[in-house]
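Next up: a single chain in structure tokens, the form predicted on its own.
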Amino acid sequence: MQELTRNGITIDDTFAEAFGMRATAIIITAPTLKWARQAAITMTGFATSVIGCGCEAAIDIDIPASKTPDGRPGCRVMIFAMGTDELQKQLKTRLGQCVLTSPGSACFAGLQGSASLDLGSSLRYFGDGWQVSKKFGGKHYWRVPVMDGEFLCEAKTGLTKEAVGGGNFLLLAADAGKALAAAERAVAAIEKVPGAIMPFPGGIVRSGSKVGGKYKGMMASTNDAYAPTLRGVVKSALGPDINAVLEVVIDGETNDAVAAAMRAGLKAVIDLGPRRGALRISAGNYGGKLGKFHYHLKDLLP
């Protein structure tokens, strides 16, 4: 494998290999930016991936008052999953379940699609016959009473079939501290690129994993060509300076969307060189056999 380098760091000349999904958004608010932050953090809970979660899901902007439908603040969260029928299914429960019950919240389309998944027409009758729906503006709502007064909740969102999950770089240093300040860096920058989304526990991977394994009916296990303690009994892709691996993985809207995310983290770990970050960075890919989307760390350069 030919090596590139950036401000010190050894860029593996490898590919992120990714794959289409379906992908939807919603606007959640709130009286306070707090809220409707608890109440889409809880709603994106257990999302980190479709393998054993359903979906895979995180807050992609905080959106200000000045620009929401009902000029309260509020975010936009993205639900991926590989099918539109299981993207209905984690969308009406996940807002039943964590959204109508927050304190305040209100809900609202959060993309245009080329086809549409209920919102507040799946949830309309925990009004139990005193639901009230209104059209407004060329749109249509749905009121439903609680005990804290309504929850208002737009009756359909947008569904996309150009999604793209699964872009990917490994950070690769010296110790996990550095691999973590490199991974958080990443992070930071990422989460300002719109339409891009990272599911994973601050979006983050300690436990990257290949297809498949050694016990009956493992979809996936450890990647040991990865994991440092393996080094010396199994066929690593760790040189002898390398103690620590993390992964961000990234789902987006686009392809575009997640070119640009992969471009903006890659950008931020190299700015933060090898002394406190990562002394080499790859991508997780599948030979390009399986995903249609490939994303080669040459191309995302600064």
Second form
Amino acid sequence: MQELTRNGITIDDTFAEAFGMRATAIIITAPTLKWARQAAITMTGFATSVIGCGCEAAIDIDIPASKTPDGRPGCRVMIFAMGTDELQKQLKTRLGQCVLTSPGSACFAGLQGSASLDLGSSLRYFGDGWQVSKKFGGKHYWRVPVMDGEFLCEAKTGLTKEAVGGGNFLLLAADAGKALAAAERAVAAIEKVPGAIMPFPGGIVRSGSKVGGKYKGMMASTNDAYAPTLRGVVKSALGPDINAVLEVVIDGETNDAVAAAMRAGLKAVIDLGPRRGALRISAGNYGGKLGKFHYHLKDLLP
Amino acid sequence: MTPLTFTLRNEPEERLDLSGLTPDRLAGMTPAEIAKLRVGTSRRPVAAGDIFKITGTDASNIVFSGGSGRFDRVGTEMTAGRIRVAGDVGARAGRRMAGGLLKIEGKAGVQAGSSMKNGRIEIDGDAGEGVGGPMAGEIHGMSGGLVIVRGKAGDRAGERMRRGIIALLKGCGDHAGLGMIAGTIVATGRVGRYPGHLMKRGSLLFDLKPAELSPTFVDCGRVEIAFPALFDRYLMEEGILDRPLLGPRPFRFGGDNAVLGKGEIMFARG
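Let me have the form predicted together with the partner chain next, following on from the form predicted on its own.
Up next: the whole complex, starting with the chain shown before.
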């Protein structure tokens, strides 16, 4: 493998392999940013991976009051799934259980896409006949009376079929603290990139997986090649200097959004340097045959 | 291309039916053919060329240079393009309109925007009775689109409307939203007696509390909801108002409880 370094950090000549997905976005507003984010965080809980959660979701960016439809602070949430039906189901249940219930919330379309998904159209029946439909400015809204006033919700939001899920990079460091420091820097940088989310806890994955396993029925199992405790026992990808690996996984509205997010994340890790952060950066792939999108690290370096 | 312009020669001696002079009807016609179109309503065969000097070629952009209270049915059933009237119009301007823009720079007579379906009507002056309302025998009035009256509107504005928005910027007569089925009426300034009488659903949004509110409307108190800010923003973006109408905590009355009772009257100041 060709050696490539930036600021003393070794960059593997490899690529992240990602897949085409369906995605939607909504804007949640509330009287304060705290409560807009609370609704969004609740809605995007248990949404780390489509394998076990049905969808992948997280807050994309915060939106200042001057830029939201109703003039209150808000945030944009993105939700990714493999199919339109599953995406609709996840959107509806999460909206109904987590956003409708959150104090002072309102919800608007966050994406103009090739197709539409029901938003307020599926929740309006909660109004039990007292829901109010309003159409103006080319948009359709539902107003549902609730105990703190009204839940205002746009009827539909958009769906994109151009979304990409599974952009990633691996941060290999001398110890767990340094791996986490590097990953946190990367997450902070990627949070600023519009159209890209990191669905795992705080944006970070510690249990990277490989395809399959020794037990029947396991679709994925631990990525033993990157587990430091197994170095020497298995065919390890880790050198003697590496004692912790963390992964950052990125889903994006478009191919470009994922590339921009990876670029921002890599730059942040490289700027932090090897003494305080990662010694080496790698990426996860399946040999290039499964995913349509390949992000070569060497193309995304600062 | 220059707008197709109808310049009024003299005040017409009879009421005119101008429903034929719309972008849809005039598309592809030559000036000579247009000049022969009948516009009179009496037994005399009055043609467009007798009343107007006709210039320009772009039938999708029609201008009436000079208006009259005898110009009836301007923009009837138009679906696209624009008509601008530099002057007054008579009855039923924009009736059953389905798209495009009708701009009237003077006053409008009765039933402007009657049963319109879509599109936009702007009236700079006053409008007569029955803005957006139904004709006799029709089950419902306006079913979509936007009417802006920058002057005062007459009685029964938005009668039996189902959808769409009517904005009346210098107040209106009695019974605004009479028998309203749904939709939105915005009014600033003095609103006449019993707005929303027999309304089933829909919103009447005012800056001030109406002087005489029907007793079948009940006080819902001051509401703290997101909708007014969203709608105020729409009104300002559309250039209908230059400052918020309802504000953050409008007063709300629900009604008309003589019928379904799912409508509302909201206003900023009590």
